[in-house]
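Have a look below at one chain only, the form predicted alone, in structure tokens format.
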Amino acid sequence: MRLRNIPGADEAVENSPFCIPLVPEIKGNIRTQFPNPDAPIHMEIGMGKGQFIMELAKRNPNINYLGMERYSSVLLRALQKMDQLESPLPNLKFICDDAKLLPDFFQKGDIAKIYLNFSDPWPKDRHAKRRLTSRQFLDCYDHILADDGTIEFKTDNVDLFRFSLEEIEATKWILAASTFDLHHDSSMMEGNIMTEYEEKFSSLGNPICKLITYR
């Protein structure tokens, strides 16, 4: 599906008080971007319109959240939602950039948890390394996660899920839990927050897959 470019989206992201520009000086100093710099930081990569991470931030004021979205036209929707909130979310900031650049702007231990939700499956074999659960991206995450950090991944794409399980098995990552039918797994559903895609796909009867992994 072709992404529709929204005029003015780049400028809106650049000027938004909710967004953090990725510059070299931020490496090792990301915590100072939040009112509570002592709180752990959880990040969603490929956050889309922000429903999931905004709900997390509302429920967990003692955790800082970063939402990363590559496309400004998509991130713009999240900024609009933030503007409409009755109460601000000081523990939530956004980044508009490519996840492959994460090691350039974050250091080991900056992030305590990463969420990957309904990532682009990149179905062609030659594009496998672009998948956010590929070993190449797992290596990126290893450079920014805390030693006890975890990754939680959800998708309705079974092929992508099997690929992700294989990549974990082929690396030093450890699979803590997994299910091919999240909404019928009571233990893994505990505290589950649905994304826009999850609501859509599950309403169509599509099983949702989820895994949790750590180093």
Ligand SMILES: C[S@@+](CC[C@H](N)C(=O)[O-])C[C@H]1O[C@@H](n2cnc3c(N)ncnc32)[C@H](O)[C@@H]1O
Second form
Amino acid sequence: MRLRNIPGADEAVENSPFCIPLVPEIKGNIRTQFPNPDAPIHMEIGMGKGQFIMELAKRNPNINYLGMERYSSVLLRALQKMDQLESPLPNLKFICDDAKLLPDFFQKGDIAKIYLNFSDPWPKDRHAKRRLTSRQFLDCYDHILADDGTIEFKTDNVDLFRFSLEEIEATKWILAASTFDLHHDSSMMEGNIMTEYEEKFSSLGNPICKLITYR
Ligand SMILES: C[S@@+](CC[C@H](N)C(=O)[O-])C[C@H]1O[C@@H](n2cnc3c(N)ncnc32)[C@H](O)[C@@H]1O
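Write the structure block of the form predicted together with this ligand for the protein whose form predicted alone appears above.
Everything in the complex follows now, all chains and molecules, and the chain you saw is the first one.
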């Protein structure tokens, strides 16, 4: 998702109380950014406008959530929604940066669960490393996830899904569950929260794929 560059978006993100800047001081201290520092942190990488992670944070006040989005013009939409909430979500914060920086600012064990939803497919072979489920990114996640941490990935892009299954197979990650038709899989659908892209693509009749993996 790449919205038109919105004037003022960078400043809005910089000044937002909902955003955490990636600065060296946060390494080892990410928990203290939340009112309840003892709660586990779950993270969505490539959160877009934030519908999914805001609903998760609403349903699970005892979990802290971090939404990561590379573009300030996209994240701005989530900040606007946060401003309009009747009940604030103290357990949700955002980071506006590239996921490839995660190992520089987070420690092993900081994150208990990672969500990747409808990640950009980067269809050209020479761009495979940029896919958020590439072995390079899986290695980044290994540097920040807890020992029993998991990754949940959803997409309607079957080529990207097959690539992701192959990357898991080729690395030390273990496939816990997978489906090529989430919306007709009652056990994997339990508690499912639709993302913006999931609503859009499933309404067009595209089956949604999902996998869960861990180390
Ligand atoms: C296709 S959108 C999906 C948005 C949302 N997750 C959903 O399912 O509706 C993918 C989002 O991931 C973001 N993204 C892609 N690569 C990223 C990266 N390396 N780090 C952070 N965000 C990234 C894009 O800017 C875009 O907003």
